[in-house]
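Just one chain follows, in the form predicted on its own, and it is written as structure tokens.
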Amino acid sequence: MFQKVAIIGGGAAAATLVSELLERRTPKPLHLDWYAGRPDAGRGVAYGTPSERHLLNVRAASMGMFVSKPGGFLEYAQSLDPHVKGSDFLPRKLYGDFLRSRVEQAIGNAHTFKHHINVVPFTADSLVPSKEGITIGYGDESAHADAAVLAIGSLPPRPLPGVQDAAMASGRYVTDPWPYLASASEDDRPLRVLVIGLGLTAVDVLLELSAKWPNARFTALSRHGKLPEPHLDSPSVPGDDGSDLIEALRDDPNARNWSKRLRKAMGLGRYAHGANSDEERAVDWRTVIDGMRPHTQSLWADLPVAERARFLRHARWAWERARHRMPPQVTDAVIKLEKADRLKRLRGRMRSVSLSPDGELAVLRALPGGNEITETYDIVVQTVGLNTDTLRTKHPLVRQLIVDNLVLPDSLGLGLKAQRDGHLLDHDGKPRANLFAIGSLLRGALWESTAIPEIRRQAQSVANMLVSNKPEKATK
């Protein structure tokens, strides 16, 4: 058993693993020191949007803080509001403030138990791990614990290539958009807004500034030029358990044939091309992306680093925006605002952003038929997903692991090298004894594990490591 344990982060992660901890009965009593680095610790980026038009895109049934309690964070709303029904997609607002009461709730009676929590309001600026124990340092202070577990979300976002050193001056390029939703005030000028990608996260950004900029025209470009699936306005029902598919891409973990089987199943043909039509949509494709889901990281760990690279190149896109979709109140207001021509979809890649002699924002960008084009906007904003470049971030406690080569960072950049199990791999490729990470940094191990399914069930399986008194079998 870990006794003093460091959990580093300040996000839904960390504070899952801190309540799953804390309302534990332990052989020996836990000292936990929680290097939050922030004042409303649990919310993190995620769930730190004051908007309530920033959607949960999972139903609210499914959004309990653990694998014991799936169904927690409805009994919270409904707490608030009686007519919150399972099937409804509310505000990430009212899930950060769930993830505060709880977490809360878990330290104010970690004495229960005899358990100790210390949270320190600054980041982990650097780990040193040894058989010992791990040395945690952060400002001009140090620390010692037993074992640490990195639950830091996605690393902080970095300019694309090609953005001009004076663009970033001039305060027009954002890089990273929550914090700019959050400072942006009423404006009815006529703004010209260019935002690259069309995930959800750029989704959230037209959603928010078309409200608080009335007179604004938006421009959303991406490779393909298209917005995430829908969801469904109710929960939809597998025909089947999808197993035969399931053992089908078992048999043959090949990225181009997994794409086949997987239209073929959706009853989509041409659905890799943006098949739209009634017709083709006959199939509740949405199903089997779902019925997918408990087999998605078993299937990943299947996949050859070279298929998964296949697959990071050519359908990545297509995966993203099927399983992370859109409610459909959100869909709506999308429409709304392409109906009204204040929303246009482009397709194409950046190619560059340089400051205008004007002081304008020059976009030249190439088009898909290989021309390329200039195009001259007031705001470029840069929507285009989770960071987990771990080789190149600047991240100050990541850059010191890997400067030290005290862990290995992914082949494909996503996260960290580690075991499924979230131990991280050390130089030599050996699982570190006490050194784990949960969420995002282990997207390279299990692909699927940023939504809060799969991180609550990652903390249960930290935690039931971390105060195990026999040693936990390595899952590789």
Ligand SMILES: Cc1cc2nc3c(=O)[nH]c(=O)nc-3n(C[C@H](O)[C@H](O)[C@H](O)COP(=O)(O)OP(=O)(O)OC[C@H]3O[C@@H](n4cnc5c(N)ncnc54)[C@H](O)[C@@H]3O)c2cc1C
The other form holds:
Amino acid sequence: MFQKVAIIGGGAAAATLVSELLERRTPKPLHLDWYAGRPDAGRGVAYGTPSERHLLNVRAASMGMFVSKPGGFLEYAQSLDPHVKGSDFLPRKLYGDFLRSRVEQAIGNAHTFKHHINVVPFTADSLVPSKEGITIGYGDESAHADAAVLAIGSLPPRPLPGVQDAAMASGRYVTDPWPYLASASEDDRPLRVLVIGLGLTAVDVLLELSAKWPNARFTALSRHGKLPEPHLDSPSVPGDDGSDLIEALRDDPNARNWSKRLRKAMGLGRYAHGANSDEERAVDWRTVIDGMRPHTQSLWADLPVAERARFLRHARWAWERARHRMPPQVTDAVIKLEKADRLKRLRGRMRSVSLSPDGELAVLRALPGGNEITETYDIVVQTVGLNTDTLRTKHPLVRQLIVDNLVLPDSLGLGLKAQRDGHLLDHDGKPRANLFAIGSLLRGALWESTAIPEIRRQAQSVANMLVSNKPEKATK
Ligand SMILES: Cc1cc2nc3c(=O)[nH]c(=O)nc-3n(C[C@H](O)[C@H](O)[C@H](O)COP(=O)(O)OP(=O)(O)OC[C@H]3O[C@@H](n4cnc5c(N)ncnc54)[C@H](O)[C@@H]3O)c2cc1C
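Alright, leaving the form predicted on its own aside, put up the form predicted together with the named molecule.
Following is the full complex, with the preceding chain placed first.
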């Protein structure tokens, strides 16, 4: 087993792994250094929002922190409010409180099994493997560990191509919406706001800013101009166990087959928004997507790299729309904004953003037919999905690992090359015995690797490997 372990990251993934490890009796006591970046870590990006408008997109019953206790969050929420139901979509802030309370409890009880934990309120900036293990650099200091786990979430967003320096410098072009939303104050000016992208983060931005800025008008621009699909009020009953579909996808692993089979199984187009009758629910397409979830990682593993690339080019947006859905309350709020004429959705692509002489942002965009048009906005917020492009990132630790040739970037920009169990690969493509990742960095290996149900499984499996007494076969 690895006795001294460095866990790097300040979000839900790191908090889950820390708690998994501290709550185990191990052959020898553990010494954990948690490089958390702050003293009260654990909420991370998703659950650090202070806004009650930002809801979980997974029902409360499925958001437990541990594989052994999937209903843990529901119990916590019901201890505060007995009216909460398992099918509810609760505020992410509450989930952050839950994560904090669980990790604090695990840290408080660490002595039960003689474990020791040191919460380092700094980010880890470098990792250097050595014969003895790994040296972690942070601030002006360094420390030693036998093994390290990267749980750093997705990478800081980068501005889209075409955004000019002056537009960035104006402070009106926002690449990272979360700190912006947290600090945005009430404003009653008639602001014109453009949101680029139309996923769940765009929806969070629209709900928050439309409440804080009651006279603002919003335009949302994306390739297809479509909102994420909505969840139904209550979970649907699957029509069958989905095994025929899974088998058909496995038999012919290519993106075209995936698209064809999925469209057919989902009866695509039949249920646009709000299919709520019993009849519709019995064959609800959502059950097809949700039913794939236990198999998605192994199906992805079967797809050759060229087919993965094709899937990302042609089907990613449709997958994300169907897979990451809006809670019903959120759907209602967005529809209300549209009906009040405060939100307009556009199809097209942003070509460039520049600063106009009078200090506004001039956005040039391509129209679906090929023409271009320029419009001006007061604020532009970029929400184009998770950044996992490790080759182009400025994230200090990831850069150092790549520049020093210690790990390999995924060739499709989906994190780092890794085994499916989380071992990162060295420059020869061999698994490193004592360097692991969980969460978004494993998207290339697993595709489905960002939400709590996947993260808690990864945390459990990496914890098992860390404390296992079996000799590690992977290379150092
Ligand atoms: C807006 C949003 C809503 C979501 N809603 C849901 C949901 O409802 N249900 C669900 O299951 N999933 C949801 N997700 C998916 C979500 O990503 C995961 O549930 C989970 O929060 C991921 O946690 P993480 O720890 O991997 O990443 P993060 O939350 O990104 O946390 C990683 C943290 O590590 C820090 N860090 C980075 N580098 C270093 C370093 N070198 N040293 C120390 N710290 C570092 C980062 O600053 C960050 O705070 C949502 C995601 C987003 C973005």
